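In the form predicted on its own, a lone chain appears below as structure tokens.
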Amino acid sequence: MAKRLLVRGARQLLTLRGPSGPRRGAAMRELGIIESGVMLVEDGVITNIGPARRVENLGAARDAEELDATGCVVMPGFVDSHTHLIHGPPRLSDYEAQIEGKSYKEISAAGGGILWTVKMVRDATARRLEAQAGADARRMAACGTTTVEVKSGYGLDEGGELKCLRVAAWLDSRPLEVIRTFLGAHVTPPEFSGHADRYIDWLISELLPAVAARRLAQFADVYCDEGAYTLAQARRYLSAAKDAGLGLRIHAAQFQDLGAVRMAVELGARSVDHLENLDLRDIDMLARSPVVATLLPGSVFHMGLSRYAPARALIDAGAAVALATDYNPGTSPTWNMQMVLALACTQMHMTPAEAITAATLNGAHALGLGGLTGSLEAGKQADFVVMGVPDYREVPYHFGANHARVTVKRGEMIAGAKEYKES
């Protein structure tokens, strides 16, 4: 017998229903709201959604378990499409140094930054990394996230990278759906210091084939920026990853624009991420391409910077814009997508509706999952969150808050179930 769940009483049911593909321009403001909506779920899949008078009278709805969302907003679960979830301990010394006025470059030169985390991850057991990442994944779920992209990139040798990717595989369905990305080209590891080209050669000849053959990742990523990899190095690495059958993602224009957006379009990358220092001439190129521009305001906020990605210009030009946490131990230690929405609205001048679309449906398309999740429509996975507010605009309005009462993944409550039932 099918397992049925009836979600009823929602003051606003945000469906984001519409044509296939990521939302662009004015369509990002169209949330497909059903007032007093009801949703029927069978075996983890949405089978019916609409006004209460229609759905509640269906035969399948009469013996379903009920989830009472009276007075609440029910919306798609967040799709966090850019994270560094597996990282070991937080970089608290970096945080203090930053507060004292040290720059990102200065902190890295003094032994902090990414390479400090690399040392911690190399020294950690897989079990310890599972404990850290598993706890943070549960925190994400408690804030309404249902799907997360998880990168490697803190091992930077064969043992460390494979360990991180295996931990990411272990994380899947504990409790979030996990998409794995191989970020072998994050920065140059200490044993290759001064020889970045040799390290890229080693990645292409040794580690990338192993990752692809063992199906440890769906995507490959590269950090193409000042202090990381040049455009030529990034192109060689990504071209090899594409030939190996991996999808492509790119860290680009966080500190300096090296031309990575054009490369992303030429190579058919799924997403290009950060873009705080985007060349405005590239905006039209993104608008005409299928590449999703994934913006990460959490890192700008935490680093105390003032230059956010040009979200308004990207949206108005027609680019597909997504939002993600960039959760990591040094520059964006937040697992709460609701805070990311608040930053997107106040600092990047996105409307609440645009921010929600960017953090759900467009995030799903950034991971190639737009046909499965990111909106609440018949035939899609029942991935949703019940927010304890009567109007969706309150989600970003109360910055730093967690409004999520219950988070549901494929029809199963993965966060908030005990507290919700007791209330």
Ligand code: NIG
Second form
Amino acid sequence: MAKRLLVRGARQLLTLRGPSGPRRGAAMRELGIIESGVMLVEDGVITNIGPARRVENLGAARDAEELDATGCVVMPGFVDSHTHLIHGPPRLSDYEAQIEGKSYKEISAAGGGILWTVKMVRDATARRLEAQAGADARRMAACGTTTVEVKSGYGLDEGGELKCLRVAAWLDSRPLEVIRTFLGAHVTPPEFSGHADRYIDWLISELLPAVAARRLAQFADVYCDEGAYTLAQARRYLSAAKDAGLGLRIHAAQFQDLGAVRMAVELGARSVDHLENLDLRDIDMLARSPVVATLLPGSVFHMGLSRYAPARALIDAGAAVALATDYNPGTSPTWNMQMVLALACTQMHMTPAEAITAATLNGAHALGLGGLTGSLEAGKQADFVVMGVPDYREVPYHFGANHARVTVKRGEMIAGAKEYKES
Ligand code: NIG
Ligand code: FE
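To complete the pair, please output the form predicted together with the named molecule; the form predicted on its own was given just before.
Entire complex below, previous chain first.
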């Protein structure tokens, strides 16, 4: 017999129903809200969603287990489409150095930064990394995330990268759905110091084929920026990744726009991520493409910078904008998508509705999962979160709080159930 769950009493049920494909322009503000809506889930899939009168009278609703969301907002679970979740310990000395006025570059030059984390990750056992990433994935679930993209990129040698991608595979369904990205081209490791081209050659000839053959990643990513990889190196690497059958994503224009966005669009990348220093002349080109623009305001906030990505111009031009945490120990140590919503609203002038669309449905499209998750529609996975507020705008408005009471993935409660029942 089917396992049935009836979600009742929601003050606002945010369905985000609509045509397939990511939302753009004015459509990003349409949350498809059903007031006093009810949702029926059978075997992890949404089978009915609509006004209480209709759904509660269905035969299948009668013997269903009930989830009481009285007075709450029920919305799709967050799809956090850009994270460096597997990274070992936090970088607390870097944090203090930054507060004292040191730049990201100066911190790296002094032995901190990405290469410090690489050392920690290489030295860590897979068990240790599972413990770190597993605990953080549960924190994400407790904040309402149901799907997460996880990058490698802190191993930068064969053992380290394969270890991290295997930990990412282990992490799937513990409790989040995990999409894996190979970020071997994050920065050049010490063994290849001063020989970035040789490192890219080695990645292309050795590691990329191994990752692809073992199906350890669905996507490849490259950090194309000042202090990382040039446009030519990024193109070489992404072309090889595409030939190996991987989807493409890219860290582009975080500090400097080297032309990576145009290249990523030409190569058919799924997403271009960061864009704080995007050349504004590229906005129309990006908006006319299927590529998702993934914005990561947590990293701007945490680095104490003031230049956020041009979200307003991107949305107004019709780009498919997504939001993600960029969770990593250097530039964005948050696992909470609700904080990202708050930053998107106050710092990037996105409306709460646009931010929710960007953090759910458009994030799902950024991972190629738009047909499965990111909205609450019949036929999709029952991936949702019950927020303990009566109006969705309160989620970003009361910033710094965790409003998630219950998080559900494919019909199973993955966070918060106990506390919610007691309250
Ligand atoms: O997305 N920019 C490159 N990578 C990360 C930072 C990684 C780190 O500092 O450990 C980012 O911001
Ligand atoms: Fe990143």
